[in-house]
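Quick heads-up: it's one chain on its own, the form predicted on its own, in structure tokens.
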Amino acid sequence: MSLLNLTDVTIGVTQDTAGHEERLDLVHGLTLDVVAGQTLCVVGESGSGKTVTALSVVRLLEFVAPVYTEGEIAVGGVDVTRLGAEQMRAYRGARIGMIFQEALDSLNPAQRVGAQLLEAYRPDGVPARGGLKARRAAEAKAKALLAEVGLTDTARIMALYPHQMSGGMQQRVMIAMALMSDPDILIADEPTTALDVTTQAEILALFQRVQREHRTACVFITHDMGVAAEIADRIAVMYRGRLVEIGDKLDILTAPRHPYTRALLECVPRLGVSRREGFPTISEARLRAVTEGTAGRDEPVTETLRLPDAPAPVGDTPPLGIDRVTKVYGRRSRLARRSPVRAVNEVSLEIAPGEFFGLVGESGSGKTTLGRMVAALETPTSGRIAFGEHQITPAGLSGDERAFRRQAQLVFQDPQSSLDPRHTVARIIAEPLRELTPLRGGELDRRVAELIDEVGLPAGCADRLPAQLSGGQRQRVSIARAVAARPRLIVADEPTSALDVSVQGQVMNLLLQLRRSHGISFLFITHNLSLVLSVADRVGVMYGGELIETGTPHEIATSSAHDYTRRLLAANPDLSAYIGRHGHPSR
């Protein structure tokens, strides 16, 4: 018997437009089911309705939006859409466990981990009562689950605040919290998106083991087909609020029927496949033509950017030299309770003019700290960084800082937090032009319009705020801001980590196009091994603050010299390997 049944479910919000109430459907006529012990992966791009569906199962959307739900969402045969607020409260946690995408945002920053785990203990669907006996039962349950998810130092973990843990530890705590009341159904919304490949592999293995031992029905939401290949029993593909395909994992990955599913698979970066000349992306026009019947069903719906044949000259781009750079946080003293942290240790590297250098490593390896030092946002404890006439040493940045900012820029990981929410797109892009160039008035406005067009944004975006843009559009604004002053070096820190594969391809195509047309050097920081091996000229691997290996993508993938690099490769979800074992996608 299915534990979760969605039957002809339509979900939407009501909007007040000019005094009239209008309905906007976000999910249309969705029907699917999940049985005990099975994992259903729901895949699709941002905006496809995956998270809306998950939040509607636990009825959390109604707290933040005027939402309506039609159809039936049955949990164990009971339609939860018809339950009162108090009845529904008994289902959350006890019958349905939820693991959210951002563990740090989902945990209470003002409470210790132990208190939050005990609060989630609802054995009968209501908060545990009964004084000392109930508390001891909750504590025993919390410690057992922490040990089960690999956090064996349970007393120490329960005494920590969320910010004192790594991302992997936070996600393990979220899994333990979701299991505190032994739910029948576990919903995981992109739980590994922001994790490095080794931590992701550990969390996926943990998720599979917990699901198998507890016999829960699991709904795992992801935009990563490689992750779906690792963990799913069945896969459901959503596009623009509709279920376009559902079936066994093997059938979906090796013999997809819907053109959108085929396009998603084509967009996934794969080991051994070079994308230096451009990434495939989904063409909305082609997909619409195929789905509406105005083009043949076997017609391709992806398109690949064609880069300029002749790259721009890099004669005025200096090399980037990093010479035995070390960064230590904290100082050793008799009063200090913690030892100093050596985030970067004796790193030496040279990036040639116009080179696309990829830097990979797990969280805490020092790659972001190194990138921030290259961008002169941090100073090294020892060593020297040279870029043209500028040097970055323990004494700081030498020379004119504005001249350096014109030459070197940074694209941050999260555009949501790095763009001023009160400023329009035009004002955000104009800011570096006002600060770093002599452009004013009409010339400045024309340059802003050129940049908006160059990064592929609609002209109408100029007057919008960041909150009114999609994730991919916000990242394009970040890139436009970074290239506004025509820099010679860009440090890109995880610019695609939270993007789905097609939007990721669009952003990567933009970076490749800018590199080809402007001769820009890139230090590209990422934890996506498949992505960086498909696009970089050279790749460096960081571990424990040290640069342990550099080489071409082919050398790193086939003849890596370090055990850690081989572990990274082994932990990387590889869709090509799965398809190679089980067959090739067919039309």
Contents of the next structure:
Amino acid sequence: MSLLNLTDVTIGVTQDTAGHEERLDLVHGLTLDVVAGQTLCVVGESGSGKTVTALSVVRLLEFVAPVYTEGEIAVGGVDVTRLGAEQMRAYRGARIGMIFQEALDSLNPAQRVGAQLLEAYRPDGVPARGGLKARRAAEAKAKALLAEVGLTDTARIMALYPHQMSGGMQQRVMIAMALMSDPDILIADEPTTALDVTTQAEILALFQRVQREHRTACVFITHDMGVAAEIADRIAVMYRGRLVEIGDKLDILTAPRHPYTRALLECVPRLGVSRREGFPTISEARLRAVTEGTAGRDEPVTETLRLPDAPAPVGDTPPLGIDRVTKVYGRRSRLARRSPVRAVNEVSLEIAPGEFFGLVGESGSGKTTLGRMVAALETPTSGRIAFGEHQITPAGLSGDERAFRRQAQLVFQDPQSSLDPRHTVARIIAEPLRELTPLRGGELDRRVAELIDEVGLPAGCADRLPAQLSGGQRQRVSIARAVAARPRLIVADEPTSALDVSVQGQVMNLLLQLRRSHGISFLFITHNLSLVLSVADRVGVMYGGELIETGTPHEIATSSAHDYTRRLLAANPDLSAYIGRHGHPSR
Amino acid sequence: MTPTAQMSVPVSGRAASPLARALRRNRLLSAATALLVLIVLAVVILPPFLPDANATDPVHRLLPPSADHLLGTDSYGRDVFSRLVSGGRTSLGLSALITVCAAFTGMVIGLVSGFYRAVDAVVMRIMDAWMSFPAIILAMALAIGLGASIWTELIALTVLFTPFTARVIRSRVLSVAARQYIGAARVSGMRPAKILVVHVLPNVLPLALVQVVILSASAMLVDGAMSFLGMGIAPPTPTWGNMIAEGRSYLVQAPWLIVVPGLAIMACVLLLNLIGSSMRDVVDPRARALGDLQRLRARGAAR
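Hand over the structure of the form predicted in complex with the partner chain; the form predicted on its own is what we had up.
Next comes the full complex, and the chain you just saw is listed first.
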């Protein structure tokens, strides 16, 4: 019998607009079930309602928003939507455990981990009473669980504060904490999204083992099909608040029935599949046609860009030369006993004119710092970077800064924060034109309109503020700003990591197109190995501030000499094993 | 009172302005603003229609409130209502002036020291030392050193309030400066000084406005205290502070002498604080979210 049953669940918020209340449905008529001992992965892009669904099972949303829930959410046969506040409290933690995305945010920074673990021990759904005996039981349980999640040094771990642990350790503690009261159901909301791939692989393996051993039913929310493929027994795909498809993992991955699922699978970059000629993207219009029945269900809903064959001549693009560059943060001083950090250590690198160079590494590998030095936002501690007639040395940028800025531009990671919230799109794009080019007045407006069109934004966007745009549109604005002054080199620092896969395809296509049409060199920084291997001409792997390896994607993927690269490849959640290597999922 | 109150709030027509919209949505804010505007209007318009604030009349001294003298008379037989109104002119006017000056200097210092790290290290240590000195004593020392006059008080209080404003503005500038659009502006080739004006200032301004309103409330209080101590504007020019000072000898016989200006100061400070905190709700999304959450919790408990 299934442990968790959602029957025709509709969840929404009431909005107070102009005096009268309006209802906005976030999830429509959702029906799904989870069996004890199984993991159901709920996969969807942002705004698909997956997190809303998960949070309303534990009924956490009612604390943050005026929500309403219709339909039935049954946990072991009891409809939790009808429980009183007191009864519900006995369910949270004790019967339904929850693991959140940001472990550091979910742990109390002012309390030792041990105390927090003990607090979570509620064997009968109520805080444990009975003094010393219950405390002993709780402590024994906490120690056993910590050992189980791989933190064997239990006494020391329990005395630590959350900030003294790494992200992976924090997430392990969170898993142990969720298991403290032996819940029947475990809900995990993107628990590995904030982690590096190697840590993610460890946590996923651990999660799977723990779930099998405790025979908990598990709802695992993720946006990453690769992660779902690793961990799920069954997969549910959500799109715009509706359940699109639910089925066994193999069925979904190898023979998806719904066109959206198929499209989503196709959009995920895979090892061994080159996307240098363009990424597939989901066409909204075609998807609508298929779902409304005006087109056959087997019609593809993805479009794949085909770039023009002849690339633009690289012309006057100079090569970028990075020569033994080191960046050290902090100085050894007598006042603050902090040792200096070597963010980048003796990195040498050449990027040929018009080349698309992918730089991959985990957090703290120094890849962003290197990018910022190439863009002359930081000066190296030693070494030098040469681009054409410009040199960046420890003394700073030599020559005219504006001339350099005309040549080299940077696309930032988070389009939310890289656009001034008070400036309109047109003003944002005009900024580099005003500063770096002599264009003024009508010519300037014409160039801005041209750029808006070139990056595929609707013309009406010009007067909008960033808050009125979607994530993908914001990143397009950011790219338009970067190409405005016709640079020869673009440093793209994780430009797609804040975006959904289908939108990622669009943004990557745009970058590829710009490269073809303008002959721009790219230094593309990312943590996504599948993405960079499918798109770059050459790939460099950074680890601990050092560039440990460079090579073509093929060399890196098949014959890497370096241990770390191989570990990275092994940890990378990839769909290639399930899906035929030639574009479409095998049927 | 109601018609005036409504007139002073832009009701329609300028719906596009965010301030007007905020006023319409937030009843507390609009009511407090209306009342304050009413007080300011009264203080500005009324004096010509009232008896001279400095006309003494020893025969009718210490009269209780009556139809002739709305709020009674003081120890020299001067009409308390006239003095209250013209004292309001000086008190409100001076506080406003102090606020503007302190806000301006604080803003400049805050912007510069938040944005240029080298300046920050020096300026903020000076501000720290400044703030650790007892406020009123600093003001008194300045007033004694320079002689009590309106200008001394202006300088003293500006000096006093500058570090507080500078600190608040600086912390906001620091958070704005860490946003990526500042880096993007640098990549666009913008000079730091221009970035400060084009990107940082507009994003700091809403919070600065809130800070200014709250600052003006403290300016009123300190100004009242200064005149009470005789460091501010010298009698016979009335201020609310020196009215309380003069009335305190007659606390028992004529309590209205200190109750009336005291209430006036209290009302203005309260209104300014109310306006400040409701403006913060409008400007700061985090404060608004917190407020909404509290309301939600209250509603949940009521059900």
